[in-house]
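We begin with a single chain expressed as structure tokens, specifically the form predicted alone.
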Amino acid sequence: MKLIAGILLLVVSAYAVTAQTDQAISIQTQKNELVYTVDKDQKVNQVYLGERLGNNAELFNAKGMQHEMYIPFGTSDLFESAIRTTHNDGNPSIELKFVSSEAKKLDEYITETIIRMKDPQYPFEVNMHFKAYAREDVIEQWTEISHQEKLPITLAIFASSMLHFDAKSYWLTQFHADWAKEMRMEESQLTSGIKVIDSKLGTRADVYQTPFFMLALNKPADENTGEVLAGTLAWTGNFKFSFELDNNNSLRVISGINPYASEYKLAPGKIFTTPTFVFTYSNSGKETTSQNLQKWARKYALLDGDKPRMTLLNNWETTFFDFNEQKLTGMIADTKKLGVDLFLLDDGWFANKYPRNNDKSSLGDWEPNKTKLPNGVGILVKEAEKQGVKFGIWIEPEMVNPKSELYEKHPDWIIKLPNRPENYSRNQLVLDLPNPKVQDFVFGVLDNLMTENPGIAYMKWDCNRPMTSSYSPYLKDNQSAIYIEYTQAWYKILDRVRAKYPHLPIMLCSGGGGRIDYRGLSYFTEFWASDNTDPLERVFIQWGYSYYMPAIATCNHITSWGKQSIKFRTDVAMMGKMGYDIQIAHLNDKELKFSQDAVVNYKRISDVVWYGNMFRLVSPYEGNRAVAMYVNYAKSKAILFSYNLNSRFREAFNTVKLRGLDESKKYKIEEINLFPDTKSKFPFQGKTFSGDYLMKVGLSVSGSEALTSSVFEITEM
């Protein structure tokens, strides 16, 4: 062990520390630090969270913030607790005393710290885990709970994290939602009492609230100023964030699975592991936290986050359920004509006894419909290969329609209440995923398609309804575990998928963005942000996601939603993972030529958008336009997107100062994605400026006309 200023710094190598007082447990990243100490009563207290300290020994002299790390229910604390259970003898309280801690280097840049605690009177243990990612300034925190009592205990509260803050004031940014209205950003000041952001929806857990928040200390933070913590829970089920401001103006933030209707029976010797709470801190505004999370997600959270993505043409908004083999063959030819990489066949291709001609039947019967596809899916795979493009297909394997053969054969496989009428949403019910037989079936939907058609190169996995009338026939007398067991069963299925198909691109969809979190995305290459593809609405939706999700993961499609020009629709979709869901045959010659050129442009610039640092220059929440740019790490290339929204008559927009460039370099500015036979109206087109000028003086990148857009390619000379 190495002593520095009398304090154990647990950031270098793996070793254990046993119980003693006046010791610090420091979780450090390159710029930030979270510090705990053990007091004379062997309680672990959070004493610091913020910018990395030069000498954290001084924390002992200041005697500043002292808040118990993971406050249990039932003793002296008067506010919200992080954990609650009742022991075998009926005692409803827990005390947690420090036992030991250790840190181990997982690689050059990642350190895991474990703080072990136990109840001095009962064989009940809690281990707190912290994984610090030095370069990304991101920390993951989770909890392991176990006991050795004679009988099972029931966990009533089981948080992943409890963080404490002492500031003058607190400003919370949350992202509320509904179908086609995802990621609506809203900021408010926290007042005394409790503010809760949670979900109780089971499958589509993110429909009304999303599992993301930003907390600004002392004053509202903006992009480049202010102290801010950005956090999210890596869990694809019910979640809960509570923000409680106490009588001393101290704030405790508790994050984890929503314990609502989810009391969990834990057997002796078993370990309950909570999902991870992921967070990052910045004293220089929201831009830094979002860049930290985007970099971290690409490297550690998103499947193949460092690999290229395919552009695609989807048939859904063109055909809906009305298609046949001939029509799809024509669309595969259009895929090649447009220049994108893949054709995606959406809903409606399956079932025979009850053909899938609308959303009222067929889910569960995953065989090709013989009327629409007399030669099966395989003929479409071969046609795509013939055209030199790839083929993908849509599935919704967790769901069933009452009008289906699966429902008739296996009524015991369905989540529904006994002795109550069935409750439908989108004419469907949810399969009982905790049942291992159902897990085999759901895995088989994808596996059978891939086995029979190994040329399938892409999947879209949908989930179109939340859980209601939630009762699992399989769980029988353990119904309070249904929400947790369902989510864990989904992960088990996806573990099997990835064991057999480790790099198959799969889009995560849930009636739009109803299921977006880092744990789910560890199995998926991208996600469908919203069924609302109106580009005006999408500016706001994509803006909200950008605070947490990298552009490479955010699927943006050009569709017929909205009345804006195809240029505006395309420019908005380029700010992410671009695709098309449009009738190519309905484009006129200039629109087709523009779209073909846009695909070429996108493939040239996509590396910068996918992997670069994002800078939000002008927010659509603060005016009638939005401006954002992406800069590669070498600062040799940047892409700037400028969108005029519903601008007023003759409204003039100010010059925009760029960010993220090298002030000593020279950059050429070129407007791209111009419509055929048009030229740029910007006077700086084709001219060269220093990074210093662009960042201190800036450019006028907006015209005056509403619902217009410009894309600029900025290249080091």
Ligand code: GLA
Given for the second form:
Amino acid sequence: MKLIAGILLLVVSAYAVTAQTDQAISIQTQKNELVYTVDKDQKVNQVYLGERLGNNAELFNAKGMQHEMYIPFGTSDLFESAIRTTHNDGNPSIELKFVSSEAKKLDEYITETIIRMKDPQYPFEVNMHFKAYAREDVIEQWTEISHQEKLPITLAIFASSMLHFDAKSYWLTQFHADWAKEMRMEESQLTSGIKVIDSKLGTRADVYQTPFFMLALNKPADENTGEVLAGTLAWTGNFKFSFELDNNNSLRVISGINPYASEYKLAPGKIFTTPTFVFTYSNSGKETTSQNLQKWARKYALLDGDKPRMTLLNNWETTFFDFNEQKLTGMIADTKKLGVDLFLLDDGWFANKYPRNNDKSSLGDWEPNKTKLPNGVGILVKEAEKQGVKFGIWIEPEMVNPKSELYEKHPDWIIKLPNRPENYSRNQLVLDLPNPKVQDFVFGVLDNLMTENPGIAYMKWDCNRPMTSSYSPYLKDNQSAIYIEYTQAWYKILDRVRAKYPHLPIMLCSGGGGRIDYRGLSYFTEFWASDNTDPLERVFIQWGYSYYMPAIATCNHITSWGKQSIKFRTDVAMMGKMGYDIQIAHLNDKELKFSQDAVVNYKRISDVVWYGNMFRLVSPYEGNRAVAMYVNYAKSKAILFSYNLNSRFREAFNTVKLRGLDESKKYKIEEINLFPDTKSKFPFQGKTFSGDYLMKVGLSVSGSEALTSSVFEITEM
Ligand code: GLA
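Having gone through the form predicted alone, I am curious about the other one (the form predicted in complex with ligand GLA); can you provide its structure?
Whole complex next, starting from this chain.
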């Protein structure tokens, strides 16, 4: 049997070698394709990326675009390389020649293509992988690098992807950030030379630059027109995208782990697998790319992306570190009163020798503080059960404060330089995750809590500082592996968490949204988008995430940041996974009633927001308002959110054409989330219109006052 399989394999790959040289290797989705051919020198060239062709064999007749797929360093190329190493004999170059390619269907909709290449002179191989998701028009690309030289080799560059473009001009949209300023969108035209977007922060890697970009060809793309590619690296560590515009106006986009300070030693026979570069392309603007990615993320990236989420009340902004059992018991009762599903206890519940009463101490000492919680966490879980709500808890297990018992016991478990002063951020240091003992400890923080309190139904996993003075005592003389091994170790811990607790909802937090990427999210059900919950700011932050992240993953809390009405704050939070972080006792009767009703409304409409298609109708970047809507796939229900931002006195806003409805259906429009004793001011309230009318004529959905909002439930009749 084995022998037959072996012969078969030989036949197939032999066929591949000869046949592929005059045949296109096409990575296809329903709408798009990426085409490679092999030239007479056995080099693999990218010849096309765009809308699917009727007949890609025609690519052989015209000598159009022709760029080597994955250009190695050291021979004839004069620009940025995708891969670089030095061979055992000191030769600093690589050549990659086509060996074979194969495509296999992983299921009805997913095809994996592998293009195998090797150096003709050295036992050095690169396998380029593509996974094409037909329905979502998304492609994942990554490489596997290996060799059979005698001694280890050091990889200096190891990209996941190199894509080529030949257009008249190129427009790059990036999302830069800082604490409380996440996902600031900015578009600029690329000029000759190299533009780099990268991170060197190790942990909390995306706090300044995020691993998301859009590239528009020939002109800036808008929501519904223009050629655009949206890309991101699924890697929770240092990343790098470089966009190099050369002398021929060709653009080369290289995506991968940031090779910065990360020369990677690869032993013979071992495979280095890069993270995946995830991308989608559209010739009809950014609405399509973001719908593709949101859909794909729900199905293939995010944990349990098709399952409902819990609404919650968090105590962070109302108590900070100052609470006790009695206060928390009151908040658990408030959780019930408000009608949300879960109470989330934040930072400050742990440590005894150095109690966690501020952010200057205690990280690492994860036992309940006896003064605040004399009966432990268990009593709170029980109290929640009694009230008929769930209980969740905050941890930051990768970190340690110098003022902690963990620091005293295990100084060797900490990332810090020998012979240099410790460098703090939020008074804390990062644990040496590559060390397996540290991995056990970090896993244990979550596992012990769960074992002691099986009733815990939710966790918030935080990470509040980047890595500096990066030196791993465990890695000894292999320090350049620290950034990569840290991230890999984090995945190993999370693999263990998910093996034991496959569906425990966990929020990924990083001092706000400093750690958001698709690979990280495969272990989490949701993420904390930003510590900034001022709803005016939040409209922009949520807008930014929406180009990549589905609403179901984006945690939005109603807090006391900003001075807007509870209605405005609630309406903004509803455009995602809604939660609260306010003092319920401080709400007046009407505000409380409004909030209780809003929770009921949210539960009714959330499946449309969570699982529907999102349409950005009016961008906050283009004026003083923002309008977006979600439509379920059956086109039977839609929710439209309209926010006035800093609009001027009686600023006039034009009507907005709705999108995504069925033109032949009739829909009833109802404004919901109205404040008690107020009536809708919109003349179309309660009326019915055809999808045709709503999409061709539209509705006047904006009020006139600054910082006000309206939510409309649109239901097929
Ligand atoms: C980070 C998080 C906050 C909160 C604090 C607790 O800043 O983003 O939501 O959990 O930590 O210290």
